[in-house]
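Next up: a single chain in structure tokens, the form predicted alone.
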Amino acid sequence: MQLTLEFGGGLDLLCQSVKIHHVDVTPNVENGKLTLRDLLSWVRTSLIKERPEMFMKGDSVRPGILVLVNDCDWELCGGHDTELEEKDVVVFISTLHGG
């Protein structure tokens, strides 16, 4: 499944400073669907090159990271169980800033 992933608010630093990734992610073999939970696991193992603890805590994104699916907050779409479709755009934005 082809997706576009965007990392903002400094999260791109965890992915070798690349902000936009055009990726091909294999859906779950059992049901043929790809959820945000599946995608987060894939991002952790395939895209995050350093300090994965800055992106994820347990099986979710860390508090302070906004997740948008096609410009809609993931909490309004179903959270971790949001089913992704071909050509979806998923954006991760850190709202936390150092000082």
Second form
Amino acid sequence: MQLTLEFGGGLDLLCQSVKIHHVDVTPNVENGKLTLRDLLSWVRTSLIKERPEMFMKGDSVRPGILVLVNDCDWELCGGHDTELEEKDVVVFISTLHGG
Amino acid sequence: MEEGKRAVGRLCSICSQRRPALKRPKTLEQICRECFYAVFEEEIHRVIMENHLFKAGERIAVAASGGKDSTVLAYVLSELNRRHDYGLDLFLLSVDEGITGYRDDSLETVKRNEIQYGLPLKVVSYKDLYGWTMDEIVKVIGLKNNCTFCGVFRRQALDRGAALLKVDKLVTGHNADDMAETVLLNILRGDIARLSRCTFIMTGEDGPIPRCKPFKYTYEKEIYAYFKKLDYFSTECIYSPNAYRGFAREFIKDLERIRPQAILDIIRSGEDFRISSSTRMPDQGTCERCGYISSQKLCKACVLLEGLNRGLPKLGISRTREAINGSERLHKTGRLPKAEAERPILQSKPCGNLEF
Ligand SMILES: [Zn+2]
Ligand SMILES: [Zn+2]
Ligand SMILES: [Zn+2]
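Alongside the form predicted alone that was just displayed, please also present the structure of the form predicted in complex with its partner chain.
Shown next: the complete complex, the earlier chain at its head.
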């Protein structure tokens, strides 16, 4: 599945200082679906090169990191269970630094 | 791609027409982008009116760092000033600490804001005011105490810049999350005098340049959502690790996830603390050397500068009694435990935007 991932507010520093990543993520073999939960663990293993604890806490993103799916607050589209679709844009912005 | 396609069936709880794009942390309402911009702006307007922050004809400087808070503040204030006829003369005021890479970029953002919003910009630099850039200071003192310098110098630099602009007030972009964090830190430090003061929406009304915080009740999350349509520069001061504050910040965000209302609750509890009469507040005088307000013979900035210029950069930071005579000390009641009295006084003070 082709997705665009954007990292802001300093999170880009965790993935080689690249803000925008065009990625291809394989959906779940059984049902052919990809949830935000799946994507998070994919990002953690495949994209984050250092200090994963700055991105994740437990199996979620750290509190203080905003997640937008196609410009929509992830709390509105179903949180971890949001089902992603081809060409979706997912944005992660840390609010933990700076003003 | 259709916006908010997954929020099937749900419509904005304000206009009932468009798909919601955001869940307001304060109210848990699900609202669309257009309604969000409108309620965001009107809430700031209400805070300004209810707290009588401005009077018609006043000259107001926005402390502009190029970051999201001050960028949104400058934009919203100039909008509201036009829309509601505040009759204010607005200016942007920036401090150039002399940090290569960090300030260069963020000052570029402020310069773009100057043009976009049509607000005159004044930049004051550490180099001009103090003879030292932050880069030069760090070369001498290392990274450990640099935020002491950053914090003290920036506060004073803003006051001096405001005086040069002849403004009546300075507004800063401190938001509700910042304030909740500062309340917690002041509780953790046992700093009762600062605890009640840090929740005031306006401070320094008796001094030369009052400061106010129109974003006192505004959630950081909403400021992010708002400035998605604005131009801004995002980074943390590269000289600012400040782990202690970082923990407080993370704690606040943890609480917010469980119960968004927590941020406003913490601010309210800060407001409700009262200073007991036995806690002495410092008498304010002026610095013998530079005339800045100070409760001591020399203001903090002059003590720190003297250390730098004499090659004793630890002056003003060190543990010795002699060295602290220039630093403002709020508790001289003699009731402090010994460990507290001997702790380095300025060391844990953050650089950054909270102690303006
Ligand atoms: Zn609406
Ligand atoms: Zn700093
Ligand atoms: Zn002085």
